[in-house]
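Quick heads-up: it's one chain on its own, the form predicted alone, in structure tokens.
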Amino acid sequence: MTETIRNFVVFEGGDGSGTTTQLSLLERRFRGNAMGLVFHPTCEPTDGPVGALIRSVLEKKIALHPLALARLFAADRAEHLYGPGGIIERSGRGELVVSDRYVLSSLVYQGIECGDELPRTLNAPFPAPELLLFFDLDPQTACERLKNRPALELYEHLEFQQKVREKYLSLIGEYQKSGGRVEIIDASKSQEEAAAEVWRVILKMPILKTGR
């Protein structure tokens, strides 16, 4: 297993599994707890220039070849990690950094789109999070949830999401065997129930016990 970043947590799951909602709920919970801990929520694609280009592709405003998109995700991730105010800097000074998506998303989505070799090669140098939470949800249920969105993005259709869940489950097993810490969240539960489970897992992290 690659190097691990302390104080860094990643939320992963298919579209509609609730990762973004749960990150928002976790941020709200930290705001309501005087723990003396800086909590930094973040996401991929980022809000930076490369991330903005990726979002334009996901929103189907522009079209790029999957091989190009895979490289863009890796470039955005490198800046997210190592750039000013990035994951490495913040986690290193004792902040709890939680990202909605990270390496595993690329291995899943870009792995489906352009094969495993390129995403694995591009992402091999990136360190692993201290903890990964996988929000598991049946793709049919997820797609029902997605119907409430104003517009569907590039990957938000049932056939693709079925492949996404299968690949996530395969890679999660591989990740665990390599020594990565994974907690699986039942995303079919209510938002409140899932949030309580997330909080239970987060509270076990060393940073919550030591303050750093």
Ligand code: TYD
The other form holds:
Amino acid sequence: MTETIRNFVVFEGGDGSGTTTQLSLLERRFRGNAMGLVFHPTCEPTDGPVGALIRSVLEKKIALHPLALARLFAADRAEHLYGPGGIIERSGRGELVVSDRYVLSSLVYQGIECGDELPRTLNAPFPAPELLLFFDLDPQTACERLKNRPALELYEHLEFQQKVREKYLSLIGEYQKSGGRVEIIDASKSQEEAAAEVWRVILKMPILKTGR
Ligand code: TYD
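Switch from the form predicted alone to the form predicted together with ligand TYD and give that structure.
Every chain and every other molecule in the complex is listed next, the one we just looked at coming first.
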């Protein structure tokens, strides 16, 4: 496995699995009690210029070939990691950085669309997080939850989401075998129960035990 970034956590899961909600609940918990830490929630696609371009593809405002989109996700990630105020800079100075999606999203989603080789090659140089939380939810329930949204994005349909879950499960097995640390969160539970599970896992991180 590639190098690991300390103090960096990633949330992964299919669309509708609640990663975004859980990240804001975690942020709220840290706001209540920062425990001497700076907590930095972030996400991919980012809100930078490449992320904005990706968002307009996801919202179906513009169309791009999957081979081009795979490269944009990797470019957005490089800026997210190495750019000013990015993951490397913040985690390096002792902040706890938690990202809603990272490399595994590309290996799963672009892997389905483009085949495994390109996303693997584009993402091989990126370092691994200290910890990955996978929010596991059956795609049928996830799609029911998505129905409450004002508009469905590019990948938000049942047939694709079934492939997404299958691929996550197989790649997570591979990732664990190569030494990656993963915790599986049962996303079928209530928001509060899932948040409590997330909190239990986060509390075990060395940065929270030593205060830095
Ligand atoms: P998501 O993170 O679910 O945010 P929101 O629902 O708030 O818009 O949406 C991002 C979408 O982009 C999701 O369908 C997964 C997809 N995606 C990829 O295909 N590859 C990637 O590398 C990343 C980071 C996301």
